[in-house]
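The data below hold one chain only, encoded as structure tokens and taken in the form predicted alone.
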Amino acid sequence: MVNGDVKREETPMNSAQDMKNRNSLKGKIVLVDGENRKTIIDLMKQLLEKKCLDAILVPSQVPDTDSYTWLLVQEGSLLDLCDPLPPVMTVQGGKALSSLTKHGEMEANIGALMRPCEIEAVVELHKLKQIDLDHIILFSIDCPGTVPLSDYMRDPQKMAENFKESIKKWGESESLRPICQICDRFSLFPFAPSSPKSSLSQGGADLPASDIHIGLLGGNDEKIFLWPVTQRGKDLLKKLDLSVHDNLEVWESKVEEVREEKLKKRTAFHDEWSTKIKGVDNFAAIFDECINCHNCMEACPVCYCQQCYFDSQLLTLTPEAYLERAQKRGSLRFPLDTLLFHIGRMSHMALSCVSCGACEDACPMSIPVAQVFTAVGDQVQDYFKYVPGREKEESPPLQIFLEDEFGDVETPGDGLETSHGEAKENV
């Protein structure tokens, strides 16, 4: 399992000094009108009014309730109900967008405003042919995290207030989900580029799929920072008569400052969890209280199979089969094969896990599913030097073969012709 040596070095900007050695990003600094939320919503309204977009997919609070959902909005006035940063993640944005696009091509241009981990999930689903991004304009936003869904359901008003405080402290709050407290991809800027040949200032093919990023850090509720990541993003801002010549160094510096602290927490997290899940017994004990409800699978944006093996007839046993198993083992635990389910799901999606925490929110038994999957996922991703959601055109590692991979585990002599006698002995 995890050995605690996982590194998060997907970008060349790992310190404040690195930032000084390159040109700052250029974008648009927008003065806040009342509050950040209103300023962002007004921007979305302008995009609809000027026919830049046909509709926008955005989180919204359900009227007269404390619940949140996703709305596909075409009427600008309805955007007043929306909240770019809700305190909870009820449905992962990648899952919502997939349901909109996976069953056919669209003619309309749709905007989608999401947290960075949701954007990452969108990119992974695009690679897996579950999302068509041809007519999707993606807006990402700096994210302090969310509060646990179970805590919010118990006391919505208190947790909503705690969330507002966490925005002021930017993630430094025990009220946030554990997985959010160690998230170092809370913004888009330090997430790219993956290649030294790329230029952040110019944009590039290997930048994340977001077209426009909305920066909040460093704005002190007085201004927000718009970074047009792609040419489509620049074209949109141009249609709104927003020039992109402002220096975004204040935002960049604050993001990097917060990220360095997050990386320290993530390192401590790996040190802790490498012990917690070391060995079969410890790993199995984490899932002792699992009731096999499969909520984690249903909530996960990357688990997209229409017919999952674990919900198939292959695992529907007759009474005689149950008795036969019980006889062979001496006893039979119910529900059946809970550990097999988690290991199987992990083997399928650990490389694409974006640490969004949706699985942990969905667990009725409060099992730290997201923390386990993040601990394992980070290490697996590090083995392949793969960052989920980083590049739209980057193939998932298990879809391609590279001759120079895993050379440190090759057997001396690999690639040489095997003698008949040795081959027969190996069989």
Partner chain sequence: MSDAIKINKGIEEAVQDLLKSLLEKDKIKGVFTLRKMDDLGAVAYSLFTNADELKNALPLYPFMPVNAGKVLSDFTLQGATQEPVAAVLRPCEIRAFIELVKRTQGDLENILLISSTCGGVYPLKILKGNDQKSRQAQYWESVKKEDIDPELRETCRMCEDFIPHNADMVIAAAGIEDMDTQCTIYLNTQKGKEFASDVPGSKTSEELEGGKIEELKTKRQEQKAKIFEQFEKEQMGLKSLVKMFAPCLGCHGCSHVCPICYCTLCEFDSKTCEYRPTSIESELKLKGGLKVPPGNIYFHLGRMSHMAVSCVSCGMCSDVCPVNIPVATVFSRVGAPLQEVFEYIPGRDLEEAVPSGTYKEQEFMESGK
The other form holds:
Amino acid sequence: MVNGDVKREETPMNSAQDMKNRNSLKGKIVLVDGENRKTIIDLMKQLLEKKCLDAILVPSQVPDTDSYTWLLVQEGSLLDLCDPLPPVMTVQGGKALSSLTKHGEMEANIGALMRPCEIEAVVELHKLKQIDLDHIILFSIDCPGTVPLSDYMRDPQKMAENFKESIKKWGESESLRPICQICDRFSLFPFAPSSPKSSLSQGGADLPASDIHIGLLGGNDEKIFLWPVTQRGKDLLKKLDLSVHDNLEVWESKVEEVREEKLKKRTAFHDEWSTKIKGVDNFAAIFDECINCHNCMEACPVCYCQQCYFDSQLLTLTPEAYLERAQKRGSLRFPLDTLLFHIGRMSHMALSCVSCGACEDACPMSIPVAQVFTAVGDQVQDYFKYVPGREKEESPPLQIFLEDEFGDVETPGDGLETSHGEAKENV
Amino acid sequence: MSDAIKINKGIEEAVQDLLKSLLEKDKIKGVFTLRKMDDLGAVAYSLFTNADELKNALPLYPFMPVNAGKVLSDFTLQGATQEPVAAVLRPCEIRAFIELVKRTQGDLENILLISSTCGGVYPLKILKGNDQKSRQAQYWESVKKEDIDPELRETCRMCEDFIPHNADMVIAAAGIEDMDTQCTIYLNTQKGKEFASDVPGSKTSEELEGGKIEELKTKRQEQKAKIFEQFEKEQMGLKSLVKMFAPCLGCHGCSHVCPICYCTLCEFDSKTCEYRPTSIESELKLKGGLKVPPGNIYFHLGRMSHMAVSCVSCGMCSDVCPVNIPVATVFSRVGAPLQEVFEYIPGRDLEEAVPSGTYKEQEFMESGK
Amino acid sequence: MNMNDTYMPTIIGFLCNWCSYTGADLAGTARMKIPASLRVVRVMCSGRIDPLFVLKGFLKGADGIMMMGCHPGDCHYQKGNYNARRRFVMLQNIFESLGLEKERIGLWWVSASEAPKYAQVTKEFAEKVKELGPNPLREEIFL
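Same protein, different form: I have the form predicted alone, so give me the form predicted in complex with the partner chain.
Next comes the full complex, this chain leading.
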């Protein structure tokens, strides 16, 4: 039942070097008929009708409710429920896609329409062998952010209204999640010279993993920009009889403008949080209220382990051992090892943290988990020159090593030559 | 009539004194109770071993960060404690612990259970904030007057099991108007009496259950009837069920905090519940679409079939739900008739077998045809 | 087109190996008429029928689910069918509380020699389920 001739061709259409010397991107500008949502849905419908795809995974509204969920659609009419940009992130898209493809590929060609941070999670999960991307076509979309899930659940209508407003101002809204307000990866612009991340990026190929990107910025609800990132994306658009010769300059410059704003905010965020989380007392204070429900871990797309170490019984002791531990300080908190859980989880996944905010949304105690993990994650990612979710072929840093690296951490201060000058600057 | 001790101090101070004296006289090696974590309201259960540390204890603080039945299970999972340890729990937490002991997830030996006639707790969502002082005052005012504070957890507002089963000592709280000046602690068991032999306070003999307690019970029952009636009106039937669970993220937080759901690896977190490519394709063929990740209602109904009969209605599940599904109300509503059919009150008696683990030859004769 | 003429309910039967399945076998050898819409799953004992099997069948859109085991007292493993009975009571109770169609599930005792009973109860159940109409869950996407 394979439809279409979507093949896995993993060479991105340009190398990074070409990108730098390129002219403006080529794509297709589609005039909006009515509203963005409808135009995107029509596009998806065409993809199904013309058998370019067998099914497509989209965010959808559950009929007669204010709730959103992921829907794998084969029957085109179901796409009417789709909302490409729902006001909330329910299940992180990476997690959703992983639940579909974890056990090997389907024979069908499947598309998935997601926010950029979800695409990034998809790529991380692909690297961790939790998603099989062979028959998956990824569509990304410019994302203004989402409102916090708890706010939305409290008053869906009002928050949906606020969300609509925030699209107009593109992220400049207090109603959005704090983590979205500082997100500089809201679009799939191929490279961003001003981003500290990309300047550090080792491979240089700071290419997005999506096959087709849907640009909204600069379109003023009158047009949307389709940018085919990969050959597969190009082929797909060709099948829809969409020529890709339009200049996407308008979108590009608008993205760059917003990104600069966001980067400023992100820098300010780091200034603020680097002191907030420093020291055991400060760090512990943030997690004071943690009730050890592990919702953050369950919601995290990157935490994929079937059975988490911190849910296992490896950490239980005998009553006498507990008493002994308690006696050292006069009292012992239960459930045990709340901080160990958070720091431990951090050591497991911070390098792959895509700052999607799902953890913070899921926390019943409103602990700023995503902000803490981003504050730490950005630092370790910079240190390893790793950008999670950008490059499908890149290995996660802890799965590889060079014999000659990070000399500076081995024998600090003994005056020996270090071989990792660049990293040293960032310590 | 049962033995009791009377301490001429406010209820919170009196309980602290009791715990302090037990620790100081070395009758217990440690005590589990809530501990203040900061000045904004955060609390966590702690095992206190030092009497001086008890100044930070908040034994009757009206929040439940985790069901302490789970905490005691963690503590005794590897075996009974050799040294006596006390624990100040709410009645539903004791019931949860008894259910866990039945499932060999804990051990009651050497544990002194101290509980209270419980006024309920607030949802965790309002744990932190600047209004903690006034909320505390509001709480104790309503406990004294036996009013049902509408801000309490829903399961607390409708709880009729607020008189603890199996507690060795019971602190009188609900309906006690002079609790600011004196405190009565009932000694329900021989164990309780022995431990209380030389604690501060005067010995008396009083009746725990009486007019006031009955009144509160009636009030709570009325609440329960109301809440259930509302539930039946809105949530019955397939369509409503789908609607109610529509926002579910599948985070399984409800099962993680549930004291009865003790499995280290839950069936619904396991590979058996994951969809294979073939099943996805057949769903698509049949319905044209598939919700992803699939299986939320299966999870909730399945969990129900596993634990609703032992549900102690503590309300933790509703509290941790990031999308405000009234999980605890549903499970209580489903649990109630189930427990009635099997004549089972979870946590009432350690000797009572869990209904799904036992049978009688002559029962439900009309069920199999 | 009349729905009732074409509608064939899907019924899943969980049959214990020692009694009901043997009974079904006997019915087959005796060429008794069994509803064609019944899909039989053999389990070693009715006590093996996890309530989740029934739930899953129901949620996936099966129109009816039959649990069958040895008569009380006859269980090959002494007590499996007593456990099955409790689980069935529990499931029915949960269905009732949530307003789901509990008529779609049932428990029968069929011994190895009761081929006629097997033929009869399957026929009766199939007719009853047909009257109930298709399980609405078959169409429901948002589960």
